[in-house]
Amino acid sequence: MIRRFDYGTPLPTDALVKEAPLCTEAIPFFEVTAGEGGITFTHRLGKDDLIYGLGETVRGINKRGHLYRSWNSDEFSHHEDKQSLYASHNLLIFSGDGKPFGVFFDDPGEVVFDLGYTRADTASVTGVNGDMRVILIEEDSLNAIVRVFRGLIGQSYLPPKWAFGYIQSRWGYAADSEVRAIVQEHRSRHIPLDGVCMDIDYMVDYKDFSWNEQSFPDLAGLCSDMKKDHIRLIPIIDAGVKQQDGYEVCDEGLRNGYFCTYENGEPFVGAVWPGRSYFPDFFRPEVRQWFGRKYHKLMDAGVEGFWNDMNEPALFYSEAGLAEARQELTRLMDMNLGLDAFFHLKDVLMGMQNKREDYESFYHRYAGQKVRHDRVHNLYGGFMTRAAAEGLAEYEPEKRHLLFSRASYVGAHRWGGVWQGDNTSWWSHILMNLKMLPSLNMCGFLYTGADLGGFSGNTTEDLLLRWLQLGIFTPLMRNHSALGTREQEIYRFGMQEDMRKVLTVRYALLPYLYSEFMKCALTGDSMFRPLAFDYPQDPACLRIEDQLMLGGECMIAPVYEQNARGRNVYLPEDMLLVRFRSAEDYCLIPMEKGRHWIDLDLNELPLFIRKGCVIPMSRGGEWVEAVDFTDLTLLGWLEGEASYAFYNDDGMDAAPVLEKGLQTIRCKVEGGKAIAAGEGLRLDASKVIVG
């Protein structure tokens, strides 16, 4: 059952593609109060109730017990106490003694989720705007709630098949020669690779849609050479447009009135990488069309993918904020700075960045009215991604392109993927990466992954190796790090051979991973799910947060602790453990339901396949186009027979049809051996355990 409840005058968000029936009676499950602080929905929690959702947030899969704030934030340190990250995904799913229900609080402004933080037995949700649209979904199961919600918000973004390959990235690739050297190192060492991300260093003075012709004298030639080597370049685009006379993007934006403005109509000025900058008003279709077409300049040079950044939008300072800080610094200059004054000085300097008052000072033209930015803040990054997606589709409408963003809101999942932001080289962030996956899937974001090895800080060999062992299962698999940190390309480490072998497993599993991704995207299912979603009657599964279901057949349980040589695993049913060292070196171990200690050396990673299921595996390759999706080995544990719905396509069609890409692989036990059949496929069932 789906019902809609409107409070006040909700602003449109374009999160939904289908209308839900409007109800005028009181919303069930919640007490609703309104006041000067906004509108609040309060729900009493049972002792054992669990709360899922909220997409990209810190802490656990079960969100109960913390205070979260939907306010897209340029947040560098992802500590446990952070209330906001880069995205706002306002879906909650409540699971307790009765039927589960889901609630989407569709408000583009600040929303506070007190989920048992103030009182352990109370969840309260406050929309600061005071205007909110609430979608209530009641179904018999957690998975059904997600499917219904995904049906309301529309089909998830589809990346090209090559975007499922390994991508190398770093803030600091500043020259053509450096990019070529990185690719050469991977190819000469047979380390699989499909893409190289170019951070802000390729630009001229950090200006969008420019490139430094001294460092990159022939971008088209570089793109062409890279494609001959099966590599795509993926440049970054930021939200802020440098304030500079003679810079085409700036001049056009000013001339046409395309930038956000102060209340008096003057263009708003804030600072990011290039210094003083203007910000396109992505809420207006004509601005999105203008900005989206700017991507064509790089596409003319051969670029097929982009990542959008700094689009919360991030603000280093504003003109007003800088003036206030200067005035206060002048006052403090000759003081004897004791405890209070010194910390005040720090607050003055640090307080200029992403200042709330700045977000309250500029405006958009949206939905036929002038709207102050803070009321729609959480939509800005997603609408930038929408501008890019529309521009890419206009350039090549029949083709898929790679596009992922830092900031997002529900609805942006239709236009691009997301990466999980500026994480750190901490072991705890492997686990955070794992826990974000199902929560993001619930909100429609399937093409996602974290910066493997950690963005900030200095990674270690064992940390990177263990993180890669999780990363081989995430649709976006990117190694990314910050300027000034330890260089973390695989070939720089003594354990590079073990890391290379991990990547061979990724490419060998691509037929399964791509098949499951596409089926989930086209049907509204989740690729990653908490165990409780598939085994709701198993009490042990309700509290497990370091294992996930993957697709319809598998479970993953990565090692995420330093110096660990194994881990405890709970099997909710009989499963086949596949212990990989590489695509060629693995062993199959049938295991019974229950708790087990699994020995896993540093160069070993586990994958669990449900008994009675089979999954396809290829022979791998050093790039996606080298992977043969028709010559397949089946892995599994059978007593009778099984079938697998295998999806494959050309990986580029912008509008694939599920039925056209599906075929059934059948496997059965006959004469004590496993025998498989599938039209147009070469199938080896020798790795299917019988009995």
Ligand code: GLC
Contents of the next structure:
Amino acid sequence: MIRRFDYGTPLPTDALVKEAPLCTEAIPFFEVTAGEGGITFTHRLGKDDLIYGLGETVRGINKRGHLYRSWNSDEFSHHEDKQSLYASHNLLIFSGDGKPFGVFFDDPGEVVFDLGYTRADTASVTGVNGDMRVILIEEDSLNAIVRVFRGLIGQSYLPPKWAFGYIQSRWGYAADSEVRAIVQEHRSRHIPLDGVCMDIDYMVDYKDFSWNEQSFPDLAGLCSDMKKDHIRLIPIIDAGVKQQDGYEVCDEGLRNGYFCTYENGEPFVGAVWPGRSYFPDFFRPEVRQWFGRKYHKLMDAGVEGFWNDMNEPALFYSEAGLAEARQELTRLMDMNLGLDAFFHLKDVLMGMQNKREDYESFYHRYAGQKVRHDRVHNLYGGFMTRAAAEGLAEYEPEKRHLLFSRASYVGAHRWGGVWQGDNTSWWSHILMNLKMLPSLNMCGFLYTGADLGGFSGNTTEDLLLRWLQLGIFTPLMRNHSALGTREQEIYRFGMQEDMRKVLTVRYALLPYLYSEFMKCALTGDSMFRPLAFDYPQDPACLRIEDQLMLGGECMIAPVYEQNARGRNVYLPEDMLLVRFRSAEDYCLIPMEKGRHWIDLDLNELPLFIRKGCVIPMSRGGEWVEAVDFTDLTLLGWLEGEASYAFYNDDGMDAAPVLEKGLQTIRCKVEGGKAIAAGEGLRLDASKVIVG
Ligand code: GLC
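In place of the form predicted on its own, the structure of the form predicted together with the ligand is requested.
Starting with the chain above, the whole complex follows.
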């Protein structure tokens, strides 16, 4: 059952594609209070209640016990105490003794989620602006709540098939020759690769839609050579447009009044990589159309994918913040700085970045009104992604393009994927990556992944190797690192052969991973789910935070601890453990329901397949197009028979139809051996364990 409750005059958000029926009675489960600090919804928690949701956030899959704040932030250190990251995904799902229920707090401004932080037995959600649209979903199961929510928010973004390949990225790649060398290093060592990201250094002075013609003298030639080698280039586009006379994007934006403004109507100025910049008012359709068409320039050169960044939007400083800092510096210049003065100065300087007052100082035209930015802050990045998606679709309506963004709100999942931002080369961040996956899926973000190996800090080869062992399951699989950190391409490390072998598993599993992704995107299911969602009756599953269900048949349980040579795993039912070293080198171990210690050497990764299920595996390839999706080996453990609903398509069609791409793979045991059949497929069932 879906019900909508409106408080005050909520602004539209673009999150829902379907109308939810309005209810004028009091909302159940919550006590509602309104006052100076906004509107608050309070729910009393039972001792063992769990709370899921919130998409991209720090901490557990069960969100209970911390305070989270929806306020899209350029947050480069993902410590446990952080309240906000780059996204706002305001869905909570409460699970306790009674029927579970889901609540979506659809407010584009700041929303505070105190989930047992102030009082362990109380969850309270506060919409700071006082207006709120609440969508309440009551269903019999957690998975059903997600499916209903996903139905309301519309179909998730579909990337092209090649975007499921491995992508190499680093902040600092600055020349044609460098890109070619990176590709060459991968190809010569047979390390699979499908894409290379171009970070801000490909531009001239960090100007969007420009490229440095000294270092990239023939971008079209580079794209075409790369494409012959089955590699796509993926340039970055930032939200801020450099303030510079004669720079066409700046001139056009000013001439047409396309940028966000101060209250007096003058264009707002904030600084990002290029220094002083303007910010397109992506809320207006004509601005989206203008900005979206700018991507065509790079597409004309052969680009088929982009990442959108700094679109919270990140602000290094504003004119007002800079003036204040200058004034304080001058005032304190000749002082002997002691405790108070020194820390005050530090706060003033550090506080210039992403300053709250700056977000309160500019305006949009949205829904026919002049709206102060902070009221709609969390929508900005998603609307930038929408501008890009609309531009890309206009260029080639029949084709899918790769697009992922840093900032997002629910609704942006229809326009692009998200990566999980500037993580660190820490072991704990492998686990953080894992925990975000099911929460992001609940909110519609299926095409997602983290910077493998870690963005900031110096990675180590064992860390990267273990991280890749999780990354091979995430739809976006990208190795990305920050300027100044240790070089992180696989071929830099002694363990490169082990890493290469891990990647062969990804490419071999592509038919399964792509099939599961597409089915989930087209039906509203989650590709990654907490165990409790699939085994609600099993109390052992409720608190598991380091294993996930993957697709309809599998469970993953990666190693995420330094020097570990295995891990504890809970099997909610009998499962087949596939212990992979590579796509060719793996062993199959049937295991019973229950707790187990699994030995896993550094170069071994586990995949668990539910007993009674089979999954398809290809012979792999060094790029996605080389993978034969019709020549398949089945993995599984059977007594009687099983079928797998296999989805496949050309990987490009912008409007694929589920039924058209689906076919059934049947597998049964006959005379003590498994045999398989599927139309148009070559199937090898010799790896299916019988018994
Ligand atoms: C931001 C992005 C990061 C990128 C850097 C430079 O920090 O999150 O991925 O490398 O900007 O563009």
